[in-house]
Amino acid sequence: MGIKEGLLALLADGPRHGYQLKVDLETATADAIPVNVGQVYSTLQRLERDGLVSKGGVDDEGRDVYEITAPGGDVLRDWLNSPVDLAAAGRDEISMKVLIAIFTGGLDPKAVIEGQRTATMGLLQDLTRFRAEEEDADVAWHLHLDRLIYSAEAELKWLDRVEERVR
């Protein structure tokens, strides 16, 4: 998710000023997307330029309040209805390290695998502990932790598979 889409989603829920959008975006994503207020305002300017949001007046403290426009709602719906292409989601650095180590022959892929496995196991233990300690946390935080835990477990399974294949 980009900041653009997050801001549009929040504005679809109701008008907000820039700083409130920053706070709400961080809260909604369980702080997985930290943003600075400058990013929010520069994104709002681009969204306004593109006709996706408009200023809806000012609040009691004189801050500009933004609202989503009909074209902004269309962009948001398109984004929400489009599945994420995991193959294009970004460079997978772990895969790149392992593949390059295998390809070059001069590097030890087993060392890369073991180093990553150790780090991922540590992360998984931390995440599992966080989940147990944060029983009273909101649903967004628990869902985010679940996603991270499942991703770590999948990475460990993949590392096992890689190790089998490079034997």
Second form
Amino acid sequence: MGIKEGLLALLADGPRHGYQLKVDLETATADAIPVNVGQVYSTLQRLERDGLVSKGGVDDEGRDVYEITAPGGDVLRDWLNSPVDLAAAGRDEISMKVLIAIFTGGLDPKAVIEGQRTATMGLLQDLTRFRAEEEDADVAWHLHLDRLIYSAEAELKWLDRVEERVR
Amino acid sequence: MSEPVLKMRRIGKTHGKGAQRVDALVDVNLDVAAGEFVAITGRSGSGKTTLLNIAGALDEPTTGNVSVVGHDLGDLSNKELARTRRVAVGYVFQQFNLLPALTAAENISLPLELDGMTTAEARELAEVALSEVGLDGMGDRYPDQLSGGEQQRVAIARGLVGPRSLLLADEPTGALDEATGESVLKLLRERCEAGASALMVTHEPAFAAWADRVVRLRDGQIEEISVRSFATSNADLF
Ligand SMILES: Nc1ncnc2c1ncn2[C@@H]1O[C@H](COP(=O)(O)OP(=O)(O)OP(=O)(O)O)[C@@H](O)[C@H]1O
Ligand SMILES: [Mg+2]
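Beyond the form predicted alone, can we have the form predicted in complex with its partner chain?
To see the whole picture, the full complex is given below, headed by that same chain.
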């Protein structure tokens, strides 16, 4: 997700000023998407230029407060309603490395697979322990950890599959 | 570092003869330290159950040595072997192996009584063990009155009951959903934190990840995959 959609979603929830948007975006996503204030302001400028948000006055401390516009609402709904293209997301560095190692003769795919398996299992162990220790953490953080855990798990299963095919 | 609770040296195991011959384990070395939790992964037929059976003195290696809590299993008399198997080792079978004529609680308490505990004491420990696996109040049911996952949890309770030094669990989450499986993993971790050692077979990476060390069997040979002691701090992950 770009921060663009995140900002639109927050503004659909209610008007906010730039710094509030940064804080809320980080809270909602358990810091999964770190943003700096500069990014928030430059994105807001672009959204305003495109007519998706507008300035709705200033707050007590003189900060610009933004609101979502009707076209902005349409863009947000389209984004929420279209599933993420996982096929595109799967073209990551790990697949690249492993598939290239298999395709090209000079590299040893087994070594690439083993190295990656060790790293990913280590990550999965870390995440698992972290989640067990942070029993009382907030929901967003837990769900984010779960997401990372499932990805690591899927990657390990995929590496096993690759290994079977190239052995 | 103190003597490992389980020490396997150059273990080979051949099942069957002639055309049926299978080299299930080839030159396997494996130590499990006190308080350590080790997970074994590997494909079906890679030798995991064979390894666990040898560690638990349920089967003998063709070659090599095993020692459990400092005793070389090859040096023990049959009587001593049986005692080590019952007292020091807790075993959770892949196929549960519950006795159908006994209730869930009796399945757990009987081995304790055979080791000299009174019926009342054994029954009390069995109830605690059942509640640890989420089966409060189910002690009087017979195995055929329990679901597959419940039977598996009785098998786990039986393996973990009492003061065991070495816990051997063969695919203990095979019949369990993710959340129930996770609670079993928490239980194994607690036991290790209290000083026991555990060797668990699983083909699920997410369950293996609860261990301090993950190894893999491939065609009877062992490979180290990853070591992350649960005890060490991990503050720099994020
Ligand atoms: N008693 C036996 N007689 C003959 N062969 C056996 C015997 N027990 C196991 N084997 C063979 O030894 C190999 C290892 O078996 P083992 O039961 O240890 O596998 P496993 O890794 O536990 O598999 P699974 O994940 O399916 O439980 C297999 O090829 C199996 O067929
Ligand atoms: Mg098996």
